[in-house]
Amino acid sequence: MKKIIGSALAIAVASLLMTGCGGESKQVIRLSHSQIETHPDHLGALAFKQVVESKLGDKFEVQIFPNATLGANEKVLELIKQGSVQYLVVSTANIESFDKLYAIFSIPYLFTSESAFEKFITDPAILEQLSVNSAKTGFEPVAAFTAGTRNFYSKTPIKSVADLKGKKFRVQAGPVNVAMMQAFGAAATPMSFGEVYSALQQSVIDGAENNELALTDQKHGEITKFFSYDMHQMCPDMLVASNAFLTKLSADERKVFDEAAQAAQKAEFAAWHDSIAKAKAKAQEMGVQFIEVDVNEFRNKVLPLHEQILGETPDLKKLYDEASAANAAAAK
């Protein structure tokens, strides 16, 4: 089945790669995420789109492709070291295989608030300080989209740590998530996005953890009706781009495209805001009860697995400690 899919991946990109050839003068340029169209990824690609298209229209076409429709992101990252894909919107969670910085995002309670993550995200310097191993990855991070607060929702309330003891919990993949949920008492099954649905329905899983989003674009609050802010992680969508597709551009293309990136995490970060209400108020027409717990019952459970954390990778201690900076600053 691998072999079909990698094959049927592999014909489809061929294809597309002949999109724009044959003396059409524009080149074609494929930015990809897994979301629906009306999620905030997909809006902020369209200002994405808009801007390019507005200032260098006549040497190149910006292709959005939503859905997953190129492909899982750990695929498609693949793709972006080829050259074959220019953009893509990702986890920070997916890219952890591929460069070990992006861990700094999965440790839990690693941020005390929503400003104090967002700040941290859209400085620039910690841009700079991610991209140090892009020459070796392949691409590089130009923006980064807020994804809010990861949270659990289940089939059963989560009103506790005592109530996640046992239960098996869809998560992100990358170790640093499975050593959480070993702390908590429960049980870790990673999987793609595009699994859990099925998986909640026939009981593979007994809940997930992500924003509220989850419930409504991806009809999870059919299944699970309890949705507990415990907060554990904020965790961005970072837009990176293709190596070998930035080398090739001149100053004053790599000028717009990085405007272009800017303009998207904009039109993001405005829509993602928007969204969430929304979400929450639909999710709460559909069922699903909104429960608030003592996060710091949950924060301390895992307050430990910081220091294992930077003692088995020593290099994430200065974005670390930027963290923590920036968690005292949004403090004050």
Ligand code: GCU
The other form holds:
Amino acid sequence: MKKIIGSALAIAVASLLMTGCGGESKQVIRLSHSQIETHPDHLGALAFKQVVESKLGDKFEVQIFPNATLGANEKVLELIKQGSVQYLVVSTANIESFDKLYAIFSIPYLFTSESAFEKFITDPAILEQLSVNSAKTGFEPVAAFTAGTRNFYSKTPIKSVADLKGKKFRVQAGPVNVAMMQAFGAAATPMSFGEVYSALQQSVIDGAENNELALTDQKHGEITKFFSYDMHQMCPDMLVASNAFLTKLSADERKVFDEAAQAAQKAEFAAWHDSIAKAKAKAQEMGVQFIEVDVNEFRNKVLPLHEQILGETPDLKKLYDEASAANAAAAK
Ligand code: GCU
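Rather than the form predicted alone that you just supplied, could I have the structure of the form predicted together with alpha-D-glucopyranuronic acid?
The complete assembly is shown below, putting the previous chain first.
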């Protein structure tokens, strides 16, 4: 409740500041994300702001809210629906409950390489397919950011699947994540990103799973000293836009906002691999050990889920086949 009031207040203050300046009435565009200001998602947001304001600065001002200051993604999605927040960077796992198509990215080991994943998520035809239900969901995906590979990290080393047994791991929301952890023989504890640090600290969970940046940016590496490269998922962060906002734009304005989304994607990708290398080095200084595991052992354990998920959600089949094609093309 406090958080909701906090978000509403932040928005109200921001609006007052804008309209209070000499009566100009620029429209404030709020872009929310849950990362710190050095994270590639934030650099993407800055590129977005730059394009919008350089081309339409007389009409719009983009305000970026990092660190989930407007609230956790689940809450901000409601504001996106209402149109009081216009853009949000959100993991596909968080929007699965609005549209099952996004569950494609929760399928463990969907992609066989990071390059296949990157090619897939930057393909405009894929974004178009993910947009089909946007009138219903209230938001449209306008760009996809890479978020690397998700891996287990914990207080005790995970060297094989057996080491996961009976352990509690924080996962992102969504039934596929829960099924995945069950298949691994562990227990899933879904919770918001911002709650993970204290859950680790208080031993509510034994570990979590994410890319390397969680160790440093979110300081999880202060508590969990073992990070295993099992590479179970690649989920993008989507830049989604409020439909209520998009439908009010003129065609020319829409063109600029789409161009800004593309610039954001480019800037995010450009920063990604370097950020990961730096995070890894920093985590090692924090005392985190990086463990190479037999990825095939992990993969084989959860592979039966592919058929199960496609059986339960046949709408995913087309995207699944396209992901397989991207894997084959990247392997050439
Ligand atoms: C990554 C991802 C976020 C997501 C987070 C999580 O950091 O970039 O969008 O929210 O993982 O695990 O919740």
